[in-house]
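Next up: just one chain, as C-alpha cells, the form predicted alone.
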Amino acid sequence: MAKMTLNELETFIPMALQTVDLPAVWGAKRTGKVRDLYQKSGKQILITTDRVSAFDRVLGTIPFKGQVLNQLSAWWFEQTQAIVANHVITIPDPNVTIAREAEPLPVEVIVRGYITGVTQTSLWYLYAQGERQPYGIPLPDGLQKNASLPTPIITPTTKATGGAHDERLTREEILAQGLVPETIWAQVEEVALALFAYGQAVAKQAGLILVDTKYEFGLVDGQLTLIDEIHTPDSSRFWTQDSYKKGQEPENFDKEYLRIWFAAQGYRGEGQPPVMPPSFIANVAARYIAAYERLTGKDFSPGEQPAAARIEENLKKNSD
C-alpha cells in the first residue's frame, strides 16, 4: 500500500478516535489519558485511542496514533516473550488488546542509556546541578549532555495518581518501603536491562537510538509480567542516528516532537492548551507511522475508519 501523504493524513483528522463507548455487557468503562479500559471475565480490554497527552494533560487527538501504539506494542511483546512473560491474550482489532489481569507493581521502571532531558527530574538537569548520585546511582564527572552512559541505568519512580507527579525512588527506598519484594525487584532489574538491550539493538538496525524508556510490570499468578506498552514513541525516547552528535540536540523520533511544539507556544501544562493546526497534527501522525515502519520493518496498514464501530464489531467476535 502506498504511504499516506501529509495531505491525506489531514483528511483523517476529523475521524481520529476520541473514545469508545461499549455496550454494558463489557462492564464499566475506565478512562486513562490515552486508553479506554473495560473488564470482562477476568480479562482486560485495552482500547488505545488517538488521544495524545503531554505535561499531564490530554492535548488533542492524532489520527492513527492509537493503532500505531497498540500494534507496535503487540509486535514488541511478541519479540520479547523469551525475555519476560507479557499480558497479551489476543489483538482482536488494530486498536485493541485483550490482556490478562495483573497485579501492577507500584513502581515505574525507567531505563536510561543516555544522559539527557530538561525537566527538573531528568538525569541531565540533576547532573548539571552537581548531583553525582541521582536515584542513588553514582555517575562519573565530565559527562556531556546527550552523552551515552557508561552502562544503562534504572531510575525508578512512584506511580502518581490524581494529577500528582511521579517521585524519584532509589533501589534502597523501594525495598525499605516494601513497595516490591527484593526477589521480585532483582528480577525486574535483570529483565528491564535485557529488554532495553534488545530494544537498542532493534532500534540500531532501524537507524534509530533508543535513548530511554519506561516499563511497567505486574504479577499474573505470581509470575513477573510485562504490562501496558513497550518501546513506543509515547513510552520511549528515540533519536535518529544520523542527527546524533554529543553536545548538540539530536532529532527526536518520538512524542518529544509534540512537547517541543507546545513549549514553543509557551504552554507547559497550565491553562488552556493551544489548538494544534492540521499541518502539525499530520506531521505528528506521520512520525508515529514512520516509527512503526522503521522499527518493525512492516508497512503500516490503516484500519477501517471511523474506528469505534469497527472496534465494537471486532470485540463481538471475541466476546467469550
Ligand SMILES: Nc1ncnc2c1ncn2[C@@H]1O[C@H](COP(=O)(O)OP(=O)(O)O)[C@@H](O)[C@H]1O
The other form holds:
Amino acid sequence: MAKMTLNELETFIPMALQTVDLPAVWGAKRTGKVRDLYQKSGKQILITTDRVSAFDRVLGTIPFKGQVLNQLSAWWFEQTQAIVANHVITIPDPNVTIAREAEPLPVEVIVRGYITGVTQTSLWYLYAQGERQPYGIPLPDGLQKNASLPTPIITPTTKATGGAHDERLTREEILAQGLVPETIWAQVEEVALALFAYGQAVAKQAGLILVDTKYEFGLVDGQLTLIDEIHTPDSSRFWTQDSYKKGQEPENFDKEYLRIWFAAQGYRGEGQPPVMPPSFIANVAARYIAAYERLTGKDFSPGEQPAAARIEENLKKNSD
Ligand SMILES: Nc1ncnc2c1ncn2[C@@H]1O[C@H](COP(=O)(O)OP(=O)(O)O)[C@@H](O)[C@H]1O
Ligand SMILES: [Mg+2]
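How about the form predicted together with this ligand, since we already have the form predicted alone?
Expanding to the full complex; the earlier chain stays at the top.
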C-alpha cells in the first residue's frame, strides 16, 4: 500500500482509538494513560489506544499511534529475546498484545546516552541547574546540551500512579528502600544496558540516534521479564542522524516533538491543555509511522478502521 499523505492521515483523525470497552466476560477494565488493560485467566491483555500523553497527562489522540506502538514493541521484543525474557504471548490484533501477567518492579528504568530534555526530571534540566551528581552519577563539567555521555547511564525513577509525577531514585535508594532485591537490580542494570546498546545499533542503521529510553521490568514466576513496551517513540527519544550537528537542535522523531509544541503554547502539564490542530496531528501520526518503518525496515500496513470492533472480534478468536 502506498504511503499515506498528510491529507489522508487527517481524514483518519475522527476514527482515532480513544478507548475500548470489552464485554463483561473480559473482566474489569483498567486504564493507563495510553493502554486499556484487561486480565483474563492470568493473562494481561494490553490494548494500545491512540491516546497520547506528555507531562504525565493525556493530551488527545493520534490516528494509528496505538498500532505503531504495539507493532513496534512486538518487533523489538522478538529481536531482543536473547537478551532478556519478555511478556509477549501473542499479538491477536494490530493494537493488542496478550502478555504474561507480571509483578511489576516499582521502578522505571531509564537509560540515557545523551544529556538533553525539557522536563524537570530531564538530565539537561538538572545539569543546567548546576547539579553534577544527578541520580547519584557523577557528570563532568562543561557538557553542552545534547552532548553524548561518555557511556550510557541508568537514571531510575519511581513508578508514579494516579497522575503523580515520577521521582528520581539512585541505586542506593532502590536497594536501601528494598524496592528491588540487589541480585535482581544487578540483572536489571546489565540487561537494560545491553538492550540499549542493541537499540542504538539498530537505530544507527536506520539513520536515527536512540538518545534515551525507559524500560519496565516485572517478575514472572520469579524470573526477570521485560514488560510494557520497548524502544517506541513514546518510551524513547530518537533523533535523526542527519540533523545532529553541534550547536543545533536535532530533529525529533519521538514525543519530544509533541512536548515542544505544547511547551510553545505555554503548556507544561497544568490546567486545560490546548487542542492540537488537525495538520499538527497528521504530522505527529506521520512521524510515528515513519519511526516504525525506519526502525523495522517494514512498510506500515494500517489495520481496518475503526479499530474498536475489529479488536473485540480478534480477541474473541483468542479467548481461550
Ligand atoms: N506484563 C505485564 N504485567 C503487568 N503489568 C503490565 C505488564 N505490561 C505492562 N504493564 C503495566 O500496564 C500499564 C500500561 O499502560 P500505560 O497506559 O502504558 O500506563 P502508564 O500510564 O502507567 O504509562 C503500565 O502500568 C505497565 O506497568
Ligand atoms: Mg506507559
